[in-house]
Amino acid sequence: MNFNFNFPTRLISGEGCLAANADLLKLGRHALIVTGRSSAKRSGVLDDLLPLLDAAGIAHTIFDQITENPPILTCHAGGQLGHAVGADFVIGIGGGSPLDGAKAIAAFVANPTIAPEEIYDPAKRIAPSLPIIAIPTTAGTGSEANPYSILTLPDGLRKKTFTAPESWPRYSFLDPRYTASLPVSATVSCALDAFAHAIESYLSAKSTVVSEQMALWAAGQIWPILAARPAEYTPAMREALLYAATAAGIAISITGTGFPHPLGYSLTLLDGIPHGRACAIFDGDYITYNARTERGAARLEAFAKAAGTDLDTLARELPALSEVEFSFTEAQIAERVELIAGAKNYANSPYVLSKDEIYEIYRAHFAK
């Protein structure tokens, strides 16, 4: 039994959590706050943060140019601003995104003589990065609870994970109603990426008591949401999608994730799909050759049953949430395989696949 465990991320949680203990954001006397363009307004966070900082003596400068999928040179533009103004901690809002934008900047003012692909040579990245607060505003990719930056290289076409002892968030505030203002559309991708956390981490070899619990505990509250598809979502549902989203974070916080996060970058990058949904489409193949190993086909079962489901309709039902629908050429094919052929996380599953196999499953969704 594997019951190693260690979380320095402190969770605050519940409506209002920010207001009653804003004595936490007393990090420093200057927060670079790291957002994309309009979530940290849309969402009503600013709107209780900056009172709070002001009310602390606590001067603030807003970095608001991350966008998804968040390239290491906007980051790296954002830690030089950051160095000029003398910021002390960073807070970063918004969903996966600027949260992992701001574990990277965190570095990059720490560091701010570093060129950007330098952030990943720990004999480059010399000092600590600075103490990171994440609020998020969407419930999906656990960054709140997990050290994990993934990164866009300079080339558009890859993506690296940065993260560093002091990546994860001092402190994470979980308010529901900040995830209020996501659309509808933008809520099932979230969910279907916190599902595949989920998932993922509880195939994994590296799993523990810990990570296998909260796996299993987020399945059983996403899953029901999902199945239900909602034309709204209540304050509820958005509560037990936020919580549980957490939940995975820090599962995958433990294990790392499974192959259909490789598999489906190449959609996000080139293709422009969301995250969660681009990770969806393959949870079918996930299923699929997992259950063909003894442990993975005991482990689904286990899964499946937690969920509130049985595998058959996961198998079916998770790609069709994903609306993923693409014709590509043979030459289109390979491009993407081979942009993510080498990817480290297709060994983190029962049943590793091989490279064939990747062709396979990328011209059984799309050939044309």
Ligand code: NAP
Second form
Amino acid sequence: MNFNFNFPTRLISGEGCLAANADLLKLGRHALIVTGRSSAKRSGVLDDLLPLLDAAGIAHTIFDQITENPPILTCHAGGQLGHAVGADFVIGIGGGSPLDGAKAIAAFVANPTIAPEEIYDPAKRIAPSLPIIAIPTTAGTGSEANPYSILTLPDGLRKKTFTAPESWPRYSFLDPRYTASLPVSATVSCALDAFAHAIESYLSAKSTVVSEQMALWAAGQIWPILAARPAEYTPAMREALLYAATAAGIAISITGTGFPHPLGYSLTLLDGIPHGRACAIFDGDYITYNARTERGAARLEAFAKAAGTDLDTLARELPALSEVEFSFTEAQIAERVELIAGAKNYANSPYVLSKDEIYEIYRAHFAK
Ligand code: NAP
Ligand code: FE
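Cool, the form predicted alone is there; where's the form predicted together with this ligand?
Below is the whole assembly, all chains and molecules, this chain first.
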């Protein structure tokens, strides 16, 4: 039972962990803070962070233009700004969008002359990315614990993952208080995303003893909370969700994700469905198809047990929790399926969907 495991991110967790470890902020002289329009303020991170930077004599510039599903062009602009002000490290604050954006911007600051899509070309992206600190304000993507940066291409219709060896955050500060201001609906969507990471990782042929333990532990933390459908999330629930989402992020750093992820991308970009809900629509299909394979059937049983439930409940409740109800014409279905048909993730599930099956799944959910 061999396994390779490289986890270059130092995770620091707990209430007040930023102030208690302020020395770790000294990664350079000028921080480019990468965030969205409001999350860094609403979560309370900026109020905690800026005095610590001031006290350490570290200058900062705030780039707060990252929108959901970060566009590569916005990240390119952030890179130009970071280069112009002389930033020498990046602090990403927010949900998966700003954290993924921070990883791309860290590469663009170091390579200011490359065109946006040249970020994917290691021959053009010569200089290593700036060091990154991640401070998550959602409990979902696990971006704080992996090197993935999922960017929206300039056509606005497709997502493509960027990663570089230095895209792992150097430090990630996990303070559950920073997720307290996230509205209930977004909290559910993010928990669904983390749960999708756990199940998709656990079934992947690339799973290892480390990713499996992370995935199963995350499942056991997340499912009881999601299933209870709380009207409000207590601090204890938010803490459990944040650490579980990070664990699931470690799991996918080893395995990548399976087919609910690409199936959801079109609905997120074309129809505005939040990422976690868009994945959850297809979790029932994921369970049904994979249960037809030997590996899938055995793993699904073990996964449901770790989550404290049974497979039928998961197959029924996960899509129900997505609360997405749409109907599309055949032309709209074709438009969405064609955009996602080539994704690499399909090969990363025990049952590999054919394009015809992707059409079938889309029709079953959405045909008028
Ligand atoms: P998000 O897109 O980062 O944020 C969603 C919304 O929540 C935004 O309006 C954001 O505000 C707001 N928000 C965030 N934290 C808040 C807080 N504490 N209080 C109040 N509002 C808050 O959501 P996400 O689900 O975390 O990230 C989704 C992105 O992550 C997608 O682009 C997806 O592709 C990517 N992703 C990455 C990975 C990975 O492994 N790297 C895995 C899965 C998904 P602002 O506008 O101010 O930001
Ligand atoms: Fe995800």
